[in-house]
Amino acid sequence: MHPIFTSIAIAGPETVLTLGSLAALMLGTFSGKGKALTVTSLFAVAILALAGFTLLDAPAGITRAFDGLYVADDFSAFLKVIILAAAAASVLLALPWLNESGSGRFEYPVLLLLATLGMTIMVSANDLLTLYVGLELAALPSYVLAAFHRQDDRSAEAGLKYFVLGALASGILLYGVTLIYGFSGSTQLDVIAGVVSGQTERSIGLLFGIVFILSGLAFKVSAVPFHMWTPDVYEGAPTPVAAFFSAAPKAAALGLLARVMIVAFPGNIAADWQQILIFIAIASMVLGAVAAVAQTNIKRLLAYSSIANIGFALVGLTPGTPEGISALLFYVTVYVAMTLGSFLVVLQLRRPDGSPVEAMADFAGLSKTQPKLAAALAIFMFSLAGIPPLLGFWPKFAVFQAAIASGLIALALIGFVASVIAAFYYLRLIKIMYFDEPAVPLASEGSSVNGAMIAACALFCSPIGMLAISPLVAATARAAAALFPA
């Protein structure tokens, strides 16, 4: 078989994503215009769903493909399941909200398919020029979604900053793979790892190169200084985008970030990587902490909630250790539920005239009107602020041993403590819907299918989800461990 027909097989769910994208676009075109948006989403889940079953049939270990710019191995086909999960529950979840508010046009789901495509791309990326393509690709489709609902000036607001700040990002980014290339003569991860291996003294301007990629991917993780842009996106753009913005590019960025760290910087340069990683996990865990404590708004809180459990998972990635990886993918894996799941009872919740909710006085005595989902809701974020025994506790108890066992126990401690204030706004959550008189009547105009993820996540999160631990732990190690070769 040529050799491009055998890397368009291992890529099986970019090809199949990028296929399917433009049947997609095709099929939306063609429809009849009051069912072409159900159509073309119905059609994108099915193209998500395929592209994880590719999965099924990737070759054993590490295979590379299209010249070494591309790599499939156990760390990428995790992530690409959590990916194109969340993608497909962000389909599905948006369909109600579309179909009410006017913006049911058919291009948010082949939007979002070309934003997964970027997404896969970006986890099996072997080469710097390979992540930059990847990122552009999963970053340009989100501008569009971010101002998606472009008859409300927030929306087009939160697309027009995402996108002023997403390029300066993006420059940043390539400023600094061009200072890798001119000081390693590659671009290829592996490559560049021999050369920084074979230097016996410190190189300036690998280092300066390293601190321009940290810039650029801390920010598509919205971490700490980079992360200005999330509560305004957040609380501008429709919710389903903000549900979706909040779980898969989360889990591509730090996966991303994850194989560029260990992989390309290894032996004495990692140290220097480490110490920009603490930086960023104590900012974004602190910042986000105290910063939510202000919040009245649900989205902007849920923002700046992303932006502490960022800070968190990135304690996991900073040891550089296959332990602190495991428990980097797991707590990804356990947030994106959480998330996911507290994104969704706001998109289920109305107020009487029918807008949609965002205040959280709205939310006082919802156990009153709606205990159904003041019950998800409480476990979302009981989960959220890791109170054992549900499930949210133990990946923050994961990445916090890693930290430990690597010696860092300061950055352990800080993150406790971190753990500890963030605790009080999602409890004060809880508190107005249980304890504070109904304000308002909330009325839940949601599907059946948002009803039943719902559930779904609300069981994963809550004790029950303690018995996926064992087998979840076993997939993160396999998955960590083909950063570590041996």
Second form
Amino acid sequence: MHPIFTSIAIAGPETVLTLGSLAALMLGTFSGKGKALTVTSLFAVAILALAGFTLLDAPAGITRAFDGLYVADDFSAFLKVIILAAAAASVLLALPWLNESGSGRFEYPVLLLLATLGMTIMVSANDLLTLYVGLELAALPSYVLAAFHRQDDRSAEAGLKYFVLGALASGILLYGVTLIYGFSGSTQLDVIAGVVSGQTERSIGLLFGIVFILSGLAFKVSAVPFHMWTPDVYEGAPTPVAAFFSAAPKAAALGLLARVMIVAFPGNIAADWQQILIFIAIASMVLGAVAAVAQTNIKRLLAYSSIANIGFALVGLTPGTPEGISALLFYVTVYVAMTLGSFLVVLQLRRPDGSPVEAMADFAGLSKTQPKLAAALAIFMFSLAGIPPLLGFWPKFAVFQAAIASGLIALALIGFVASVIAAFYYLRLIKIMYFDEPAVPLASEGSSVNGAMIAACALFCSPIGMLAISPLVAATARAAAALFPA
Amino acid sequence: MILSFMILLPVVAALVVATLPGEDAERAGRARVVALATTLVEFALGIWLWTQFDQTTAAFQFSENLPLFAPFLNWSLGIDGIALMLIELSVFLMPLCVLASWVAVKKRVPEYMAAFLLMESLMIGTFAARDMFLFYLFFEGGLIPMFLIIGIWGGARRIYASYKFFLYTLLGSVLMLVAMLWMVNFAGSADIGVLSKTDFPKDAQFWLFLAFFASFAVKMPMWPVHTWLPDAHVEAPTAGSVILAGVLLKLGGYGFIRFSLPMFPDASAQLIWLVFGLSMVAVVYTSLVALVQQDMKKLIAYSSVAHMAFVTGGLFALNTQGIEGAMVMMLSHGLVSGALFLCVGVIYDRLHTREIGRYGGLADTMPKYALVLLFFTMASVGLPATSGFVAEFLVLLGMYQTSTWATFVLTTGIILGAAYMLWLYARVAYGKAAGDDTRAMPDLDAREIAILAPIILATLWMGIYPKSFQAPMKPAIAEVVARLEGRQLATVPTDMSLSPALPALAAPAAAQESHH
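Just the form predicted on its own so far, so send over the form predicted together with its partner chain.
Full complex below, order starting with the chain above.
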């Protein structure tokens, strides 16, 4: 068989997503105006599920395709499962909101499929150019999605802001790619690694390249100091889109960051990028925690919460060990469930006039008016705060365990203190829901699909979810091992 | 399996209670019954546990080990005598707490009972955990229900108090968690039994000790990190105060005896000046603060801090008498201060104020109540034949061998304790009633007698025949003392006549010299 066909077969999920998104576009165009959104959305979920199924019979071990531009291994497979699941959830959770807001166009699931395709390419990128293509394919639909509710000025503003800053970050990243190509002679990650480990002296050019790449990727994961867009975009973008942004792209960008750093820059140079990452991690944890204290808008709060959580996840990357990467993947998995769950509850609630809930003050007394949703949100908040025995404690535990095993005790101390500050604002929402008297009686939108997803996320984040630790950590350990070929 | 069952039963009951169907009033009634039945079953199981317990060995009994949450932690349970007695205390106080809240709590009764049942499960889990991270899970998990109990059912400044309680204790605990992660990384096991026999490097012990100290000192609470306690107590509902004083404060002392002493014996011996210094300040300072309180609950809260300083003093005497005394003090304080909070709750339910000045003359209008209050006042002061006497006597006996100076200062605490407790009693029970509403208060009813009588009996039993309570703990304490034997003590002035300088000031320099 021609090598291109073998490669296409290896890139199963991407192939399915490419064909599927094109098919979805046709399906949306030719189905009736009233039901186009629903039909396309369900079709998109089916495509995402199908893409997931192609992962099942993927060959074991590390398989390269497209002349080494693309790699399929346990690491990419694990992250793809999370990305596809989060994307499917993002398609489903948006349906009620889109139908009510008047922005119910079928392009939403199509754009989301295209962005997901970009993300799956990101986590499978074995070359800096594949990386860039994947990143842009994920980013461009995201800019459109941020501005999807175009009647709303805030949404248009969010889209524009995201686009301008995102384009800048892409430029910085691309500049880093050229520097690394110039100083190593290759864009392929394992070839770069060979060149880097052969060097005896530190190459300033490579170092600059790493700094630029890290800056560009830090923007994508919204880590401090490249986080400024996050609160504004989360606040302005339609809530389902903010939910999507907070989950799948974060998983993809963190996976990409881990692969580039671990595979392309091992050995001596690792100490250099570790320093940068330690700074980024500490700055994100502390700023995410401190800045969130003053927020009054739930979406901005969740934006700062995601900044802080990215900081914690990056703690897992700093040691550069298999344990650390395993902890990072575990963090991402639990984080996606916690943040999607929180956004789902926000989406599910309605003010008496039918408008969506955004101000935190609106949650006053929610435990009396909507006890089930309040209990679910409380589980997510305590879990995000990292209070045992909720599941959210264990990813923090895992990343700091990895950090301490590598002697990064100061990092662990700062991280835990930041988590106490962060606990303050998570508690504030619980205080508003449980201790305050009801102000506006909030109604539940009552979508049973979203209700089921909330229940699933809450169950996963509750102490019962601890039963998932063993299988999950076994999977993340296997995935992490793929980045460290013996 | 008995320990797992005791931990899981309240959780299941809490879920049942929280999801009961029906109207509000109907749900509340059912919730009370289910909660009471569950706590009584737990109590019965606790008694059965005691009868089955082998008092001759220090080994962990009723052991279970399931690698349920590997690789992070194991479901590993087991108790020795120390844990057994604290579990007994928890299961004994729980049904009384449910009864005490029977009519006093009116809003959101099912949620309230569910929170208490969760507390019970987490407390038993804390004492029964043999995996260090499982211990941490239960230890920290208790924050959530307690935060909700204070914040939802508390008094006027409940929100401030609940935040203070939560963040204070959380900050202390995360430092401990970092130390735990380091220790497990060093020793290669999270089993408490293994870690208790691991010899950590001496300079590492110093930092590990301080990290654990940060957590346990806050939980204890020791001066100067005690300030969350009066706020939390004053704003918590009566039963919440009972659980706080009765069991949650014991977590700090339990932590010291389970972790700090056997795992960091060198650091413990080197740092007794720190613990003694803080204990001495705490006893004198908080006793004086207690003297001037206008709020009954606040007064008892400050007296708790003083009593807890006896516990730390006894533990860091580092000998058998001191540690045994500290354990008895914890049990005794759990009963007596719990009962005192219940006594305050009784009159608070009638008059809805805790201000001492609003009462008076209760000996005339509520004779039964005055008698019960007198009994617990005396027990708190440490009258012979009550549990308080046994505890204080043993603690001072143990401390005397380590530092006469510290013993001297702590002994003044007994006098000050008598002063504030008797003065409280005089103002509440004697004199004239402050108003007609005070005079009209009815005496104890059957439910209240049923709550208080068991505590009176237990206090007397512990005071007259403490051996029943000491015997199970003896082998475990002997093991701790054996770990401490032969460690280099910090130079603490032991003889009053030779050392005119204040020990808390003189000791640090000496201790640091010997440390390097």
